[in-house]
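The chain that follows stands alone, in the form predicted on its own, written as structure tokens.
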Amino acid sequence: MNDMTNKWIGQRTIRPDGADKVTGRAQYSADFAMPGMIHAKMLRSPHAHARIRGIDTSKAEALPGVKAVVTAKDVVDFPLDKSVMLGIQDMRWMCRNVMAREKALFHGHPVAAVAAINEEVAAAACALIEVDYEVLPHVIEIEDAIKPDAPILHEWNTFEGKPSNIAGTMVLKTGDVEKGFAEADVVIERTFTSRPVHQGYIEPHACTVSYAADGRVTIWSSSQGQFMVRAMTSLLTGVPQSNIRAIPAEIGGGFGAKTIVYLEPIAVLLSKKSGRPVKMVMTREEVQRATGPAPGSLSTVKIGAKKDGSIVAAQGTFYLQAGGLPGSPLRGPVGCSFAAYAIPNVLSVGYDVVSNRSKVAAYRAPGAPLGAFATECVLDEIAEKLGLDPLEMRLKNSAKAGDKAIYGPVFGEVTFKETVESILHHPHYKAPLDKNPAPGVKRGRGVASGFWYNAGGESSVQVNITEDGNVVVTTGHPDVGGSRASIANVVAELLGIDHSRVSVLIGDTMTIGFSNLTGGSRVTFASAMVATASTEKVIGQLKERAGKIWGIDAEAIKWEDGMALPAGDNAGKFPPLSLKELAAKANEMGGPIGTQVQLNTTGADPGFATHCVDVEVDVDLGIVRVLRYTAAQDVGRALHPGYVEGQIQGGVVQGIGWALSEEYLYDKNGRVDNASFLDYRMPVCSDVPMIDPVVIEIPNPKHPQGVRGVGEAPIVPPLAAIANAVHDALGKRFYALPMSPPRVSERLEQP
């Protein structure tokens, strides 16, 4: 099947939720209805760090419309003495995030929540709680957290025998770094920062919930995985999972973030009080400040090489926040900064920082871009002052199959050079740049590259053939990247079939088997393969019932072109049975043609990406503006290039957006002042060039179509690219992002 010549396979086939998206019939959570149905409000905290002393709800619930209130008491509590892990998520933080419980631990922490005949009556409601908050000194940034005098969030953490805000740690090593430094022709360490960021996608978050007279729930919502939906839930209220289905909708954007639950308990407990379906849909302001941005970070990177550019030595101490609860994502940049290069004395350490701020949630590649940033700033910084091309010194220290990753395993292929050159070939890197184009402007180039694990997991996969031929292929993906579109060519391509044949519709829990999370680049790679082995079981049924007909074995029989033909003269001088025939004859040769398969996948190789980006910088106002942009990625094989190249053009808009202009604002009271789109600054369509994307397509050989995960590692390289770029047109070197107007002006002003 890694056949580059596949007629399905590699096409730009129409997408199928594209009709429906375009015309405003698409369902997304929050355009359910029930009748009977209530609006739930939540309160949140008006302090950024509270103890709770007490909550009175009762002139809330007196209030005439209002039908049920919940506070953290209904929620099942998980003591903090013991962990309860449902993935990466510990139960004892998300039945402290979903509702605070012993404090308030950030601006818009929910503390009740409230539902009613309508929003207004709910949101009445939710004033007239009264809460007696003991107000604490509060924290934001990691400097300030990380002090000895710091205002402390858990007075249960402690970190080497003390009371802190950091939460864990997390080390990788490999050698003696300090006798590979030692070995060292030339050293650079710097620090680097960044601010969090959020995913920004469009839909807020939304659900409606059904809690049944016989106990049973049915919940509509849009996530990235139903059946975390389902067992998350389940946890945090006490309702078995077998009683739970999770209907998942169209979901309008997510990027990782969707990964974990913040209305859907609540939204099962006050449907249970109440008796009526409950919807909640939070405002954009609410996703602003009480949802999970990516974390900012504190980073020190130290690389030392030789006088011909190898790298003898690397370290890295990474800082990341979590916000008020611990579980940032260390594995990111402590397993990924390094993980491209062949270095044989590296120090990765990891450092979980809790502040007052919402909890981070994942975000593409989670940690990775701040791992890169400071490790291909640095690498950019070696190679200048060795008097090296940047692309040939990644090219000299490139990992290879057979060396042994920092993070554990041995690597098999790896395609990272191809990237590299890929680049360092292209027209883009080969033009010349006019520094100086007009008066007060500059322009420079840069290049950075990038490292996801990707990954595999569970999935489900159930193919069935209708009565008239036709195919309904069922998975337990939510559809975030255009699995759709992918499922589509590859089971019309094993069945010789046109695409339009084929339907591919997200079950719900009740409807398909257990499939984990759409997240980690994973959900192509693993529903492909399980879709290839349900459609290969299909083909063996229906090359069973032509023989049937036929009065031949299954084994005589191949499937081509969408037919059953005798493989060979001695099978016999049989007619072709189309698809159509078969199914017509289904029920006289055995009943219904289907099947479904679970797996949990594995051979997911990782993701390597090269980026290069020309910039212009007015020095007068300090605005720095894209002008080009090359993205290269090996991406195993592109079953749909037209989502291939979506996904890597979107993580570099993202990464030009988190480099250039986003970043949350807080006020002396630990507000975030810039809760909106209109404040909180995401690259539009003019802060972009068009994304040159280049895909590269060698075949990952433990996957039947040769696939590897695209949507992390797009992410990864932006960072450090632009600030290389921004630095080959002033001259100076930027360590803190975003590189906004103010901080640009800011830092020309610095020798």
Contents of the next structure:
Amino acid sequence: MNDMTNKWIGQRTIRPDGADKVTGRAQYSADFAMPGMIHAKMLRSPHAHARIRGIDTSKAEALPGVKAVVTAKDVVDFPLDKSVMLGIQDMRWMCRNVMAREKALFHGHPVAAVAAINEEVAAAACALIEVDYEVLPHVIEIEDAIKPDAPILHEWNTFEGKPSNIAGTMVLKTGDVEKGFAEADVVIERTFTSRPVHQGYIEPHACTVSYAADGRVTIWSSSQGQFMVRAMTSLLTGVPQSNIRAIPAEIGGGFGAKTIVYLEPIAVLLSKKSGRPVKMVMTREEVQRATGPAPGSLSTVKIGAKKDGSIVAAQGTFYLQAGGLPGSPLRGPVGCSFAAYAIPNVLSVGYDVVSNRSKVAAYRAPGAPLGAFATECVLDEIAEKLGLDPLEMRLKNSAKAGDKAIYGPVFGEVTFKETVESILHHPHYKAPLDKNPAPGVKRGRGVASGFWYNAGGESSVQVNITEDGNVVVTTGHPDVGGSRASIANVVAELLGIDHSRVSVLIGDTMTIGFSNLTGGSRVTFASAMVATASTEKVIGQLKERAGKIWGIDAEAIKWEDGMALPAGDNAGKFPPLSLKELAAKANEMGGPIGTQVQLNTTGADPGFATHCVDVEVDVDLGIVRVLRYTAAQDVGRALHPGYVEGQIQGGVVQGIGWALSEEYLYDKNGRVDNASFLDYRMPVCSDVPMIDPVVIEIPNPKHPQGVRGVGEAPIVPPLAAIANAVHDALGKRFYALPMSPPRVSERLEQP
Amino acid sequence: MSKIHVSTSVNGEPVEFLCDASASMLDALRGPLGLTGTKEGCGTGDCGACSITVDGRLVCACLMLAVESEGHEIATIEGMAQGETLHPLQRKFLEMAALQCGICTPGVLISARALLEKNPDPTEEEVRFGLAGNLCRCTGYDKIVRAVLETAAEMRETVR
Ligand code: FES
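Okay, that's the form predicted on its own, but what's the structure of the form predicted in complex with the partner chain?
Complete assembly follows, chain above in first position.
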């Protein structure tokens, strides 16, 4: 399994979809067109908070060239008093997010949509729609939203008996924290804030939809799950799932935010009304205003430790910004913050706070980076106070196999220590750092760790042998970053054939069985598992066919290097039969060769990461630059090391943006002030150094190749690692993100 | 409003198209010319996904009016490979996993080619600043920068 004799697993093969992607041929969501297609635009609320008293669309409908207008009354309603869940999404909020119902809850909230002969006419018609708004006081920040006299977004929602913007809570508890803190030699409690950040995928949301005369619907769109698109569209339009063919386009980044729909159901309704295929493409401004982001946070973490560094108690209180509708990822900070550590007394509480911002969507390890920011910074402070090396302190407190995780299960393997040790012994951590390289320039080093659950879940695959003896694999998961390459490596390895003979494609909802979202760091884990099972079945079929040809039992045949061979001397002497030869004889020997496997996969062990970063601060300008970054993670097994490293490097740089430059800015009317890539500052190439990934491979015993999830853990440590490094440089702790130049300057002026 | 007739050259071939006066070069490429390899990430010149060259100069197609292409030479991602032979940058990007989702890739490749034409022996810093107009959210840029540096080295070797 995990040995050096592998020919393809662990190789940096060329991805099956590669040539299309470097030549501009790959079709992303906005690249589709249909004959007779018309174009749609969304009318969005100009107000942060307003009751919708009425909508008059008559003038828009009368405009020449307009083919259909849709408002909330066309969308299936999910009444407020009854929750209808699809995975983790509550359809009450989804139906109100795709189209405002009683109220517009944020600036940019859709209130109507128009389809017309072109985008210009559709936009002109949107301007003719008369919405009768009763503008209400708005609230943006968590601190304001939880005040007793705050404007209430949802009057029906109560907390502790009163109308409230706290829409949900989550509590995890073990031991008795009061008792624990009483036993501690040192206790540190700090409060941290962070701002919402956008996932920042370069491809805006887009779809092309056809509602045919017989009620059958075809959807081309990019998402992290075509089956999610089908299910949500069905629920929001009333079209049965069996009538919806959701075809996954290539996806230009999602990072969690494309696990829900924004456009598809609306485009279906417009197509139905107009009788024409409808294309809908968001502008970047719409993406920034109305999709994503990850929540902002207000967290208080208190940790108590003994003199020797052993942690005796930890308490976390995490307020997350849900946006206009409930549903922030509480399980991220509440469950992950303390999970890597064996702590006898823990109380971890989360609050889901609504305010007049766009509804949050998942973003890479949803919520976990916010918890780690607080926890890992407090740990750093404790280590400093006790005079301990921060990594040694983490080693001392690492959770072990058999410990009960705070979020429920008993840990199997825990490979946290290995990530800490690999940084502890890394040349980066040992390298001397000149802390005062020049006047006005300070340097510092910081470390932090992170935890993410990882996931398994439903996955379907087909492995078919072509008549000329090659292989086509169909999976149900959109490929966000090279998963096709990993699957091809596994199938080529098992079949013992050249990698180039395996094609991997993503099926649509009518051609492949149900497969859950590409998210949760689960796709390589789950799809390699089903691809293995399916390929093993195919090998069984191939042996049977060889057995028929030779007149011996399939049991007496082995499969090696792409050929069937007699298993031993007793089986008889026959010349080997290759995959090509067996494929050529398939039909006379029993029919086509191929299998399908559908599983609810289990056994995804959690992911651990430990990072080390050097920063340089320009004291006069307040600019923090990352000089060197090393990120260690246990990935179980890297099926394709290039794309595993890429996940780590990409996650880290997103974390750097989160820590240093990215944030939503609002004006006094509650409108997003920086809805563009110019003003919403994501890291560019010249902002960052090389990111050194330390890929640790301790095989997951519950996976045929040993895979663990990879994609999410890398974004968990950077916020704290960078804050700790800035502290090392300046001697001042930062409790608020981003550490952007104005804030750094401001902090430097404080005592 | 009547459309304007434009004659230009795209990837070495003469083309003609009709467009509105307000249409961007990106609209023309992705619309009437059917060249959807050039991507729209922002429409405001901030992401570089629509990078093309005009008479060899690097331009964001979203910031250029389609009518401005009259009489000029436009080059897009669709013209980067010669038939079945990928440009060395394209090949190196695949070998070194320098793309994940791939939406930024056409623009990054066009920018990288323009950079290497001007500077065949760039330092890491020069590559980073040369590509600073191309946002990539997936890769963290590490493998992109390495692939450009390696391609440059390889191309210098071939020229020698
Ligand atoms: S590879 Fe996805 S944005 Fe660059």
